[in-house]
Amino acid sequence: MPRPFHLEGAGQRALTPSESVRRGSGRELEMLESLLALGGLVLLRDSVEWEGRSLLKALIKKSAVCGEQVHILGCEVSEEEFREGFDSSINSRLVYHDLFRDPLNWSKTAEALPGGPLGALRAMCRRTNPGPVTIALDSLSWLLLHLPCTTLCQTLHALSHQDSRPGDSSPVEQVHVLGLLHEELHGPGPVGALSSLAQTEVTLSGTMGQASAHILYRRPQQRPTHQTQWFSILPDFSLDLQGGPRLESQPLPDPHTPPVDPTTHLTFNLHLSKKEKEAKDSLTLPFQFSSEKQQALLCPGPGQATSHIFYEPDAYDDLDQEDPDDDLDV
């Protein structure tokens, strides 16, 4: 049976800075906690068939109920549409930076972000509160269309490594950067560059109408590990883990359908007839040294000519009859 994941409610105690390392459930970490456990960049790779914004909002809700600051850079949907589905306690913790309404600041209003998308990203790098922070980018595909790939990668690296800035003596908690990427819109170069920056990489797919997440964890000084989770997202953006598609629901071959012979319609024969087998067995191959060949070489017949070797020494040949190795004890 499916085992649901229950997210922490708003009435529960928020994590303190010393508890920023996510706690496990004893046997294994919950899916949302495991995605956020390593910090750094969490790359969500979705497609047209399997969208990833719902999982992004589920991770945002998980961070918000844990007491983290949550900054959202909205590029593809309006703020009202993005906040839809969150309750008031979650929406009050979200700081929404709107690039959807006026990305190029044509209106010259105070609501527009100065500097465009790059200025908004750099503003997120200048943190004032030392508490844990989650930064959600919706989406990286939109940013790749407006910024060079190298510039975006450098900014993402600065965002995800704010907890290890040199010369900063203040205690800084873990930073989570959640990036949604529509990988069908990009070539292997940008996708590979963003993948190399991610500590956790989630590729969304599915089969038979059931969504799955193929997760790649890159832990420091450890080999990368893979995990596959089958899940569904509930209307309140909590997760319901499932056990994958049932085998009974998969199409089975019809027992009345005769099996297809793969040897039919070939341009060559795979089997020999009886006469062909007899001809093959009676054939003597050139490399086989039979008794007949041995007798013919050793005892030539009367009609066969014999050969002799005649050697005429040259004037400068050394005809010393002594054994050259006579002095050796051999």
Given for the second form:
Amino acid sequence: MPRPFHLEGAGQRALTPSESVRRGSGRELEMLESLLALGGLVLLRDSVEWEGRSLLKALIKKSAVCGEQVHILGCEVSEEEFREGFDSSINSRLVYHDLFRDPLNWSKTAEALPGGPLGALRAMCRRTNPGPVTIALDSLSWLLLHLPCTTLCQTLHALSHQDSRPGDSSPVEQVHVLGLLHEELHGPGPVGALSSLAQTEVTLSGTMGQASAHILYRRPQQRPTHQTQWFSILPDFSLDLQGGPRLESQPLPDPHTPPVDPTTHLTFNLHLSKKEKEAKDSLTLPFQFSSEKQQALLCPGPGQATSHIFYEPDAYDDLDQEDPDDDLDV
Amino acid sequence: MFPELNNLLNTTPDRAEQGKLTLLCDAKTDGSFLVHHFLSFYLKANCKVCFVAFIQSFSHYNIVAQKLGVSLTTARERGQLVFLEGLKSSVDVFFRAQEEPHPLQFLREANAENLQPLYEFVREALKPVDNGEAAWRCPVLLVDDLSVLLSLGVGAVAVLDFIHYCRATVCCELKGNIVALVHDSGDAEDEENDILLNGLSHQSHLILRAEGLATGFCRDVHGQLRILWRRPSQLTAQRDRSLTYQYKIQDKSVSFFAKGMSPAVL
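Show the form predicted together with the partner chain, please, the one above being the form predicted alone.
Next comes the full complex, and the chain you just saw is listed first.
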């Protein structure tokens, strides 16, 4: 890890990358700002139970309020429904590219966007006016069902890495691409491919009516960092951060009752005294092979060289001295 | 129409919402009672209904609807009901000239690319009639059911596109409603059906899920109904609500009760 260099007299020192990460998570960064801070692709993964479109609209509102132009490729909801809830100042900054009404050109009129879904997506790569821009894809799932995964990934990569025109001296403008992905619709392959393209990944879930976002930040040349944030979205698409799910319905264990010991009040003794414990520990098990046992087997003790059998025949015993196996011809 | 289900959904034929997609799904049980409910509900609400029925014949639906107080024959004659009887018209596909488009054209093609002819049929059936009178309240599309289209060789994405276009036309343009039934294959791993079910769940405003009891068949409780409201109006910003009830289907009605509160066990 490179050592921080000191600026004499400045009273400060430059932060190393890892220190700035730690410092950043210590600060009360607003969740939307932190999601948009890295640039590139922000992947919102939602499910049927925990929908992500409201978070997408909250991010769009944040970008619009910061003065960015927002282009939305709308495939799943109508323009009217999407613009619902935004006030007029924000709506004036939103450009809605309508892939909802006639995405596959069934009406055979000129109203459909040229080139179909892929053409519309590629058209967003070629923007002409400078300035920071946010592109929202609602949704990536719809595009993934209608386009090959490789084409979509290549186009997304081109979209999020738009450089300024060559020869231009202005610095690279940051492009934010917000993509909404419905996790259950796709297998692990396409989801993994899109996940690897993303700089920031938000997985929505929740419990007991409270939504949570598990955020993964992939800062360049650093280890990915995780953060879990409980939140709710207000009607005007601003974010309300919560501490956690309300625990009213969970019965809490009473801290004053001590745990009950089941071995008390028994009619038999389950405990061992110290002497009994020692005797137990020093006992060798009958079938355990130790060196003493080995000696005892190999060198029989005195008086045991031969073994004797003492037999007292009964009155009616028939003692036949012949060997019953004599007639076997073996 | 089952009055108890109306109470649970907090709706009546007079106050029916518009522009909504309702998804009916069933797992390990038969959810067709929900289809009969919505058919009679919207006919009583004076809506123009286009019923795409692949599963049963017209007379079957008519008999059940009569128990619920609606006559499908009368509705069809009045022009309130447009009924596409899949079982009968699927045979027609093979006996007419190939140039004429038929809503079930996909049965005839080797690779059914899309369901555009079916969409055109629905759009034609529900488009407002320009004779000056506002006869019906709002158009409604009812499909029973979508899973059978997968069995007939149509891809899940094609079915999703069909519902997408229907939503754009019926829900957004004509401010009508769509109700569709999809079966949940459950343990049987049917990827196409799962894509269809999940894809539609994301687009729905209301999901009614009829499930068989986990412990098996019971005479007094036929199953469990889970109701999930999604995409609430932004003005209220209410968190998605979910309710669960158990039900018993009787001859002319369905009774609903809270879990464990069946009259048979109380």
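Residue numbers count along the first chain shown, from 1. Take the two forms, superpose them, and find the largest set of C-alpha atoms that agree within 1.5 Å; that set is the rigid core. Just so it is clear, the model here is predicted, and its values are computed rather than measured.
Relative to the superposed rigid core, the position of the CA of E278 differs between the two forms by 2 Å or more.
Once the rigid core is used as the reference frame, the Cα position of V48 differs between the two forms by less than 2 Å. The Cα position of Q294 changes by 7.3 Å between the two forms once both are aligned on the rigid core.
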